[in-house]
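Single chain ahead, by itself, as structure tokens, in the form predicted alone.
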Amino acid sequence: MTTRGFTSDNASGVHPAVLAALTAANEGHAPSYGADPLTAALEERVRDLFGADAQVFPVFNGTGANVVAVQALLQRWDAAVATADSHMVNDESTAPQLVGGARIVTVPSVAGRATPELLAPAFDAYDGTVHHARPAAITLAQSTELGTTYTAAELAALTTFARSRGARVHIDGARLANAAARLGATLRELTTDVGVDVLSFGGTKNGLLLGDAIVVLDPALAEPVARLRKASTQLASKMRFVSAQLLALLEDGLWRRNAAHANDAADLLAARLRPLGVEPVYPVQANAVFIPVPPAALPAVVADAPVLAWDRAAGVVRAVASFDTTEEDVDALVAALGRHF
């Protein structure tokens, strides 16, 4: 298979260092369900990156990470608040409801980002009676589903707002590495230091074969997450193979190098489109570029170019760069898109 494209960073292969870590993990036997040396090493590395109280729970995928993490923040009568264009709302199917029993209340966004002002009506509308779900958590994506990022100051304002309303905060960090690389921030500065309670940390989109993680920053959530991970079928028996990948990504800064490369490729794509008179629909702040195309030409564009049809009515396609995207890949995409402008 030689096709390379931009439909998603899930479409990319596995980083060689991750494959090497998997091969090494395959030597001999190890205790199951996370009682292995590689998971212990991962736990230590996560504490280095997120703070002394951080605890990590490897899972199979991002949907599992998001659902388990948000579920741990809610009572059965509660709701989580998210932006209407978020991945949690639009791309997790009914997993939050079916697996997690969670209701998601939506609010508008500004280019994918929530603000305290936009969140407030969801909390103001709650009348305190048993007839309505109590908003008890906010779930934010970093970077957002529209490829934008929150600064540390913006996140701190959101967590301060959440505390003022008695709510907890979850970060969907499927592309947290891309946001941190773009902002020149550490993982801790965008999570622990701004008051986030729990996050989903993405690995699959950043060079892993499979596997993401839940990182618990509030120690009180550790037991709920551990039990919910098992109940939600996200506890790997041979966990060392998930932990080995995450450890390879985290232990020497590979996560940042991979993410920075993908971000740079997205920047290059945006720059190469501008001479064609094409400006991205949203600011390019991570590794995604949202490209306007003539609506009538959109079917032909997605047939000719390896991009995702994002908004058929408005004529927008999405291109996501990966850790292994090359300049030649970018040039080939620009040439394919250029045939339709």
Given for the second form:
Number of protein chains: 4
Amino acid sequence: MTTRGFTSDNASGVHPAVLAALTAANEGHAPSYGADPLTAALEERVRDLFGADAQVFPVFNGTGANVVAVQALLQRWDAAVATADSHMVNDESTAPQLVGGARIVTVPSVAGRATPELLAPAFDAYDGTVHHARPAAITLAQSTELGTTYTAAELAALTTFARSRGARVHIDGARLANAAARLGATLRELTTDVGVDVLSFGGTKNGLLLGDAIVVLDPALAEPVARLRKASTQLASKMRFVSAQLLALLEDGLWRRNAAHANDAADLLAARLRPLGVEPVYPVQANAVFIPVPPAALPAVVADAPVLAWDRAAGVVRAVASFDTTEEDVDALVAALGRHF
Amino acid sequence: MTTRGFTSDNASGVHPAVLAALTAANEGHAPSYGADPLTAALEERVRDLFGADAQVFPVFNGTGANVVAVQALLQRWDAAVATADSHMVNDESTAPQLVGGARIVTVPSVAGRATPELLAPAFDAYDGTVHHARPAAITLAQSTELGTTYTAAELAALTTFARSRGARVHIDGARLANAAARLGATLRELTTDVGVDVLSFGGTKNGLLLGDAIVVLDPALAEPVARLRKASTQLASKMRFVSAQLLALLEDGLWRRNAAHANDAADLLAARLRPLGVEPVYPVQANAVFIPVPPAALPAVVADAPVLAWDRAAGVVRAVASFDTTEEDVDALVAALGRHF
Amino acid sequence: MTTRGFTSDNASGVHPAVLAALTAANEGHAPSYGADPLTAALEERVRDLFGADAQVFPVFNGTGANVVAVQALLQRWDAAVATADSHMVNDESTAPQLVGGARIVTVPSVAGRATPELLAPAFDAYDGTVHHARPAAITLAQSTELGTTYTAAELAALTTFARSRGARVHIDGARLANAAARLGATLRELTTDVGVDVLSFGGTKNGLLLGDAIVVLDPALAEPVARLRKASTQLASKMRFVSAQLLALLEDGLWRRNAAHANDAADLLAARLRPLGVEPVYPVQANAVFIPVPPAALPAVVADAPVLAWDRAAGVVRAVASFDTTEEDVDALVAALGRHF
Amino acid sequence: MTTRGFTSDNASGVHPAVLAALTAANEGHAPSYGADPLTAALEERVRDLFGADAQVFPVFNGTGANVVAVQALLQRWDAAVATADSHMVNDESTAPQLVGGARIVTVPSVAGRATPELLAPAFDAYDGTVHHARPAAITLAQSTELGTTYTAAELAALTTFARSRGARVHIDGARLANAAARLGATLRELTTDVGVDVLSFGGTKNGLLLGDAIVVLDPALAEPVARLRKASTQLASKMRFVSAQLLALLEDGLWRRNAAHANDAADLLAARLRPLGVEPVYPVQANAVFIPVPPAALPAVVADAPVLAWDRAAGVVRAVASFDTTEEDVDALVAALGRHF
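In place of the form predicted alone, the structure of the form predicted together with another copy of the chain is requested.
Let us now look at the entire complex, which starts with that chain.
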């Protein structure tokens, strides 16, 4: 376990403050399934950060958070609209379909980002009849699967658009912290204040041992989320240990410091690549850098450097920085990559 | 969090050795999704304990373990047979149905235990036509939901019966450790050696922070289990932290010591109740004691004592001991209960 | 196709008036999916028979009617309660689970009939938490799977009970016509007037070529039924041909005449068996007669007589009369059965 | 019902020979669920037409045929690949997802037709890991949703490609008859002989009252298709009446005559439009004509002429000819359309 990885921000471990919080949480017995004081404290903290109506539902992982949150927005005859390059569409096997039968309709993106114009055809195609799944929700990743971000204004335009079409809005925030850190925004400014209905809030990729959360901003969604969390196998019995981690992340701005650190490392990587004549494929707006490599060299690159083969045909690898990525890690990566340019 | 609870063995926390293993696992980066050295070590350890063909798939919780393992035994037109009092039937909301559409057919039990005779009608009723779901699997809990156990000979009779009817066998082993400790058996003697096909192995209730595992004994099930684990939202990205806990539990017999401790505490509780004229409703064969109380007094009992209201109509509460239950805990519980007899 | 069968009322063919209506419907072109004049006429006729708020949704078969109607009553975390001997539980393979993941909880019956007392435990067991599927609906067959019926007063007591527990009521009316004919009741008296929310109305077993209908009595269910009918594969494009049959059945009391004829034939069968010392296992209250036979003789009976092996262990065969069953058919059946008593 | 429609080929009624067959089938009683002589005769006829290994499973409609056939090709962690413009993707609400949780991945088409080159990226994107749904099947419509056809050679190339990628092949043959008639090919030449595994064979749109069929060409698929037909609500009890229609269609070449008639009418429509300067948007290779209209005029066109608004943004309406479309119908349509060019 000595390889310092850039394949994903799930290669890193647990932030010391989170581990300390876990140890502290291991005091005696506690009520299960969320009736414990740490979960209550987390709920309070989430209200502070997202607004008085916000409700938090800790889950095990991002797959679970996304599947439960999106299903809570859909009736069984509805579809969610997502960009074709999104994680939920490409990297969750059949989870959205197997767990309750959700239908996802895809639209193109610009560098991972949806716009009202890109989304509109998915709604225009719906004629209101039973023959067609009703587009009842849009799900957007912030930061996106391609390492880009939405500004608050862009999000407001998207939620306004969605609402004008009778649709609700879910944010896949596995890396929301990275976006907020990059944009200098609060979590609330990127969610509650722009009309988001429900979001997945990522912890696993930002220094937790494991744990993510669904944050419900429209109180009417609390019941479906609570029920579907259980029915989708995502309810933790010893929930205090998930809540303790999330609380540690949300207290004292650790979420932002961790994310900013990863963002900075991604910037550093991009900066170190530039002198080699290498420009990222997408703007580096969070903690991921998509690096062009000659397609023929890609297999050697991924054998040699701890990056992910993103697009073998086009020749793109992905490097994602973590909360604990060091300058030495970046230098070592650049050295490994440099042998192949 | 100072209440010492008997409502369930998920009220307890993390065993110190498990917490230490987690801390030790937090060393640098590691490949995600199970390609790490700790998961490899766990796989090796599981082969030692369950046989050379055994394969382990860590998951987040028992719901996930059961849903994935049972689905792996079923085609979409099949049914699993379970006792009507089993956890999977009563305490998992719609998870077995929502995640992939499993059908479960129930039969009565004797004190939580199935027998070939009790199972037979579910198979006799099947005439082979498409009108009826094919009973393709049986799922048995060991120890059972009522705190009783199956001997190896009883399990062998059950798997022989199942096979004679063309069905496979799943063990819900959320408390398998308690059964093995009570019976003085190895894990293998209660699973591999008696013809079990796949089992859920419980960790959460035996001293883990969170984590259970599916152990596949028939190699043909490895592919469906691996695929369904992901598609059912149960694949951990930072899997080393689940594996590290399971490894700590399985190394050096901690699983057995923890379970035996809980079993002993349950025995102590039963022994302390007897002088009060209170006899458990079911034989105490693991770590759970089902205690009769006057139905009218039940609300006051559960308000006063950290036990679960099991059957309000009949007047039964459940007390489950944990790996860290102390004699003082038992005495305090008996004192609290004693006020109501 | 000359065997006159009693295995089920689906062995018979099409009533001449229905066939004539089909021929008449085959005039030119018509809008598809229900926008045709015959479907409009059917909708009008259903309002006449079931009340001004009633809405009809023709489907292909009883499986579809039941699956769609019950799903329309359930959220994905809910359960429907049915008697353990009901058709939907035993004879639909995994359809309720596969199509949308419905969970059905069973209770015992008395001769196929539920009572508030028998249903109550399924509701009492629910504690409101997410761990348990919410019992949100009851589904009752009228006439029942065992050939018995509910009076209007019994139904009113059941719907009152259901409502007191927050549940809705579905009637599986594959043989509702037989019950209404037997009870001398209108369709409305057995459904709308006693507080039923939605029903499956059987046509296939009462003289149609093929076709059943969902009748929605609570207008709030129209949208889910319409959507789920399509999503469950039960929407006919050339719907006029299903509607024309249902219209022929509902006009001019054909439904009642057909059902009464079948009921009378069942009565005749029971009367002819009595002198042989054979008493039906359940009261003959619709068109089915459950006949006791020596278990050892059962294989020979079903080889010899066109009846269904209902319970091989107990020794019961089922004979169901159709709209076109003749006295000669009954006599031939009695003669065939008589050889085995 | 006097409007002669071109909105779809489901606006037409029942061919007289099919209605006669239905009347003839209504003779006495018959075993249910396919154990009747007419279904046996259909099975024999299908073996004649598709080869000795072919097995036929009558169903109610095309939605059911497609959902069941494609699900039979998929494990719960697999995906089917379809063109983005296909009927199954766009016009079946959430049926593929709701009934068993199928995942469909889309690729672009050229005028409705897939090619190995267009399909390849969906397979190239799959890396074999559990994170991604395994592309286990391709589903192609013949004729396509845009009224084009695949030659036998093109199909052979597609099945060869699929097999090279470990995938099976389903044909949505709702209008297979139209393709075969157009190409002068036998049914077998377009299916069995080119390596198709399973197909939906359309009857409803080619002169049946209602009824389609799944034809299984790989015997290993018979069991899943038979089981899923029931579990998907598509098993008819009075199956003789579906089989009788299909038999009438397949005997004596009625399927081809009906299809050829509709194709000819489509040709005639295209020919009559040409002098008006109107060229179909796609090649007319079956019985559908896609007609360009000024987008601003489209609402008036569909109000005035019995055609389907296909693409409101681009300005395209669809006219589909039926087995009974007359020259007068075509002339009336051209006259109605002509007012808007």
